[in-house]
Structures are given as C-alpha cells and as structure tokens.
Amino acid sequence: MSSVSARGLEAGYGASRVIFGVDFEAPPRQITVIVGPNGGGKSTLLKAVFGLCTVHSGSITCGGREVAGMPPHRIAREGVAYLPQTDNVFSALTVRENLVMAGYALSKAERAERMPGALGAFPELQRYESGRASVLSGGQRQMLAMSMALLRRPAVMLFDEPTAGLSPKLAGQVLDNITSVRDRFGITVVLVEQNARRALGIADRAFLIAGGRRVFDGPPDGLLSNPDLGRMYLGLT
C-alpha cells in the first residue's frame, strides 16, 4: 500500500512558483480528487509529485519514500504511474503494441506474463487488440492508457483531467473505470478533474486548491455541502 503526501510544497516552472506551502495527503487505496479553478495549481501539484515541474522547497513522499527532486523515470520505478490529459497512447500503434511499449522496462517473460491481465482489465479493448489506437474513442483511449499503466503494476496512479473533451456518458464511463481500478487492484488514485461535482461523486477524499494554496482538505460531502466554497471556486450553485 502506498500513500502520497506533500509537506510545505512550493513548486512551479523554472523560477516561477505556482504552489505555495501546500500540505497534501492521498491515503492508500483511496481516490483523492483535486479540484479548483483553472490556473489554481491542480495540475502543477500532480506534476510536482511525478517530477515534471520544479520543486523549490518542501517534501513529497510516495509510500514513505522521499521523491521530491527525482526525475520521472525514477519515480515511476517507485510504483507511480502518471496519465496525462492528452498524448497518453501511441496512436499509430496497435493496442497490443501500445502495451508492449508500456512494458519496455520488463523482461520479455514478465511482459508476456502480465499482458493478459492488462488487456483483461478492460475487456472492451480485446476487440481492438490488433487495431490502431487511432480508431479508439476518447473513453477507449483512456482505458488503453490505464491498461498500459497497470502492466507496470503501480501502487499509485495519477490522473490529470481524464474526462476532458469527453461526452457526459463517456466521462462517466472513465470515472467508473477509475473506481474499478481502485477496487480491483487496491491502487491509490489521485485525480485532477475539472468537472468537480461528477468527480467528487467517486472520491474518498477531496482537496481544493486555488491561487496555489490549499483551501479545503477533507471528505467530499463537506466540500459539496459548503455553498460558499462551491460557488466561489467550483462554479457550483
């Protein structure tokens, strides 16, 4: 089991700081949803955990191990998978070839042993195993991205706005799949999502960040039932 935590985190891009003194906690085997206004620091917080932006100060731990300042490939070896909003699959490759690429660091025997489980995580993908990823719908691409991550058997999965640009039906399907990943594999999930109400509906824990600072950290019902925070930061009425 792996938790994710940050203490006194200040992070940004180059010399520019986007996050200021943030404390954050994602408990093991739970879904922690990060919400907030555009430009408030949601994605930057996720990228800081995975080593994709500059950490100016503070601590970041995954499973109790300090990862602040590590390059992404080393953080991945610590059992953390990052799924970006776009460019998360290889469109010109088949579904199977995408999975082979995802397992590049595994031995051929390990990859062969894990492939059926990764494909079987989302049976719908099996129909497209020999087809190019370019023909997949947005929801199916997210399934493939999750299967690619699951091939590496992570303890933590970081999702950056996985429902962006999807229809409400497909967005609901993607969030259901994320819940299934948590339940079936016992994975710690950190989810950045713009559709706050829908995402908080699957959350075990809610984290609201605005202006690069923590505004709320607690149960999702506590955030959804707070009319001032919902109106000011999430556009909820």
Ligand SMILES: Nc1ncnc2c1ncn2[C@@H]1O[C@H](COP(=O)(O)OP(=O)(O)OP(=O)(O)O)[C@@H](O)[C@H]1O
Given for the second form:
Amino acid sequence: MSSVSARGLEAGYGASRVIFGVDFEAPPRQITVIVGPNGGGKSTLLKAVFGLCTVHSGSITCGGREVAGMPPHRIAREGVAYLPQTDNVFSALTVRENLVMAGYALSKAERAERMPGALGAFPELQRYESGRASVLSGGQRQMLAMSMALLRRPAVMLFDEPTAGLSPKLAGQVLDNITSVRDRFGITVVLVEQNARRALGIADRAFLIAGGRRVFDGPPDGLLSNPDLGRMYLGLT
Ligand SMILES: Nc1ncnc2c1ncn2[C@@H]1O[C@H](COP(=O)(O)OP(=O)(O)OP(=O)(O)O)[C@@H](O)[C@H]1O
Ligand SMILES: [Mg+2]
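For comparison with the form predicted alone, kindly provide the form predicted together with the named molecule.
Let us now look at the entire complex, which starts with that chain.
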C-alpha cells in the first residue's frame, strides 16, 4: 500500500524556503489533487517528494519508507514516477524508442513482456509507434509520458499540470487516463492542477496550498462548496 505523506515539511531551493511546515497525505490508490494560486508551492511540494529540491526539515514517506534526502533515482526505485509538465519525452526519438529508453533498467525479457501493454494502453499512440515524438500533440505527448512511466510499474505517480496548454477536450482525456491508471493499476496519484474545478471532479482528496502553507486538506466537495476558499484562492465564483 503506497501512501505518500509529509510531516512538518520545510522545503525550498538552496537556502530559500518555499514550503513552511506542511503536513500532506495522499492515501493509497486514490487521486489527491493539489490546487492553489500561482507561486503557492504546488510544484515545489511535488519536487520535494521526488527529491528535486532542498528539504530543510520534516519527513516525507512513500509507502512507509522515508525518502527525504534521497536522490531522485533512488526514489524512482521505491516505485515513484514523476511526470513534469514539459520536457517529459525525448522529442527526437520515436514513440517506440522513447518506451525503450524508459525501460532501460528492465531486463530484456521484462521489456518485451511489458512493451505491448505500454503501447496498447493508449490506442491513439499505437498509430504513431514509429513516428517521432516531436510530431505528437500535447495530449499525445502526455499519453506517451504516462506510458513510459507505466512501463516501470510505479506504485505512485506524481503529475505536475498534465493538462496545461491542452484544449478542454484533450484535457478531459488526460484526466480520464489518470482516473483509469488509478482504477486499473491501483496507483496512488498526486496531481497538481491549475483548473481546480475540473481536476477536483476526479479527485478523491483535495489539498490547497498557498504561500507555501496548507490552507485546506479534505474531501473535494468540502473545498468546492467553501465560497471563501474558492473565491480567494481558486478563482471560483
Ligand atoms: N528553481 C527554483 N529556484 C528558486 N525558487 C524557485 C524555483 N522554483 C520555484 N521557485 C519559487 O518557489 C515559489 C513556489 O513556486 P512553485 O513552482 O512551487 O509554485 P506553483 O504553485 O507550482 O506555481 P504555478 O501554479 O505557477 O506552477 C515561487 O515563489 C517560486 O518563485
Ligand atoms: Mg507549478
């Protein structure tokens, strides 16, 4: 069971602090959506979990194991996948080559066994198998990035604004894909999203961060129905 949790987390970049004493909990096999204003610390919280920024104090656990202070490749080995908003695929490589790269740590047999499933997860991608990733649309790129992550059979997936820049239709597809990742593989999902209302629609749990501090943590309905929080932090009316 892979929950992600942080206790008393203080984190930032070098000497600068961005996250102040945050307690965070993403229950296993659920989708936890992190929302909040620009610069509030959403990406930094995600990066802290994956070892990509400085943790000044506090604890971070994935599946019960302390990961604070570990480098990203060790955290990846703990079963955590991190999908950044951009630069998440190798543009010059084909779709198939991207998947081969993603599976470099697997044995040849494992790769051969998992490849069809990784490609088949998104039928739309299959058509582009031998085409370069540079010709994929934003949504297709997200699908490829997700397939690459799934090849490693992660227990936890961290998404940073996977729908940014996509049309409402494609954004909806990406969120559907994330829901199916939870349902089909029982993956624990932490999802940072700009569009609060849409993302909270698929959330099991909501977390609002502003000014590097936790403002709300609880059921998505509780956040959507709170007029003050919605208006002050999320532009909801
Ligand atoms: N690499 C970095 N070095 C120094 N400061 C940074 C770095 N990245 C972000 N920050 C600062 O940390 C604060 C929080 O940024 P963060 O990227 O976590 O916000 P965010 O909630 O993800 O915002 P957005 O919605 O715009 O993506 C900001 O004040 C930002 O300037
Ligand atoms: Mg961000």
